[in-house]
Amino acid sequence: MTGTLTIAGLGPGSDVLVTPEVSAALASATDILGYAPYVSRVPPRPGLKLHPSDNREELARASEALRLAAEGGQVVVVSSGDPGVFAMASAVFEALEQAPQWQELPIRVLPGITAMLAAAARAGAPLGHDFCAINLSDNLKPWAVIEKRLLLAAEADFSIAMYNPRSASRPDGFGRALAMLKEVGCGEHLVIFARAISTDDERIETVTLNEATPEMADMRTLVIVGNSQTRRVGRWIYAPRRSR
């Protein structure tokens, strides 16, 4: 097999946050596959084929990438943020598990800056102590699992980074998540709403959980719920390094 498959993270939005390693992979690619808005971030050039696809076609996209690489292509599958965080790296390996004939392909996973880390940097240091990340989409797991993980994270006093909080097809889940966290005593915890970080549409707002409403988030928003010790210092938000 002369082809290669690279799974790359494009970062949160701005081109300046794409790593040099990812830029080099894109420059040498023959084929770019990914969700259409992410593929559109890659400039067209002679010799490069762009393969945009819909949001819920991850496994089909991964299988196509494996096939193209097996045929000799220098293939790059792109994700926003980091490809290993709720993104395409897992989908590629899931497809690979079902296709043993391609398991000797040269595959690389190139990290990127996640929305969670970009948002935290803009706000200060809200992930400065123990934290977890939870995807609020119930497309691939039942809501009961999300609920259990949120409650256990709150009980352990983790800061919680919430991905995919609210969409047109899932308008109610985020409100339920906020209500659950209020019920278990997190009402005074600080909540950061970080939308479209590093783009022209960037917006950051910090309120207490009691003041938070579902309408403050959409699919371009990363939400960080602070732990019980998360605090303000001037215009910044941070989690102390020590725990009581």
Given for the second form:
Number of protein chains: 2
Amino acid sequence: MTGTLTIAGLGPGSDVLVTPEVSAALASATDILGYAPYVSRVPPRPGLKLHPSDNREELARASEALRLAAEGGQVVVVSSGDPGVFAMASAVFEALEQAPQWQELPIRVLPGITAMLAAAARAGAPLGHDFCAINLSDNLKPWAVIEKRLLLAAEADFSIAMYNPRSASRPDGFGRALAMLKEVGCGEHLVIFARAISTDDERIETVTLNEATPEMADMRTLVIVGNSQTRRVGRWIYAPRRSR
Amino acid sequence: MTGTLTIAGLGPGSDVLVTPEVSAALASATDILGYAPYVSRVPPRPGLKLHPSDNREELARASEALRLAAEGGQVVVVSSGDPGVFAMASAVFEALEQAPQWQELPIRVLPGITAMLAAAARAGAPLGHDFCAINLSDNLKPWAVIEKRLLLAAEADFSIAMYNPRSASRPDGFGRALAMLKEVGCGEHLVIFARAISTDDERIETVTLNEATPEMADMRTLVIVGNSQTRRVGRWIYAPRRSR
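Given the form predicted alone, corresponding form predicted in complex with another copy of the chain:
Shown next: the complete complex, the earlier chain at its head.
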């Protein structure tokens, strides 16, 4: 049987947010690779080999997935959310660039509900107007690039979805990001802290940027900083479609 | 029975990209409202009333949906893609702001696979690094705001997902946007034209910005302009995770 490689998004956590396309890919897989907490979302069954791995091992995991597919496996690499948004798809194509012998393998990328869409839906419609998505991790880019992008995003009056705002190994960047946005006049913008949306640990909270503190976010939090027009209606937060 | 209002995303077109959560909402609905081509994706059945309406009637449709829910209906407003990204969710909250008597209605927003995620998955991983999403329609915002955001996005080296790049009533803006990005030095960036992804009319094409022409896009096209690092590997396009 010809091997295949599928890079699939499991959505933010709940099974009701997994697309039928992804469910079908998981059902016919021989091998599942991914960060251990995501692999653990796939139920074991006879004939399916689970290959959980550690965080920060994306490139090694991607190469291993290509190798297993080249050997004939029906291989699925799983990401939380969408595999193309700060997740495994780019890592697989990086690995593929280093291994031209595998470039003819049948590869598919299956989209998923990325964290910002799940968070936005729970809050209302804070991404209803132009927005950007920035990965706040400086593991793979200089912090100066992140700062520059945040400042330009504020100047453009984008709503800003912040992925990976804060972790044990990067405790300080998020506080600097908040301080910088305050300095450039976004203090009254609404900020949504959406943690583990659609899981049992879900928690969502909205404050102004002036009220926001770094401790409100951890590695399972997606942060959305509203633009100048973002506002509350009842218990909902939304960005009006119009802008002046 | 208490009325409810659900704002649901149908994904880009294919049934295999509709989440189980959305399918369940459609199955228990009494009324479906939306732009006619999206309502037509919901199969008719006894007890279900379909309310197709024209484009550009978002606010009237939203008010009607609230009214039907207030009268006890299990009302679902459908959008293509994700309802929170340049779609019906913001319109519903705008209508709600004008109608405080309905603010206690049970409302849910159900996320969907938005066009840029479907397009990115088909192309590879062009949204694997920081990016922004801009609605190129100037129906609800001045064109100058769009130009400003495009320039700042280019300066930030975001990949840029362009929604609603071009329509019969707005034939010229997209060409101006391409010209402007060329002027500021993005001519060698890769541009993905992704039309009607996951439908029978699917078509995807990638060229450099210098090679791109306005006619490559229509109202069913999602355009992704890559950042300075976006590149090809085999038949795939991706944004590397690293940036300098």
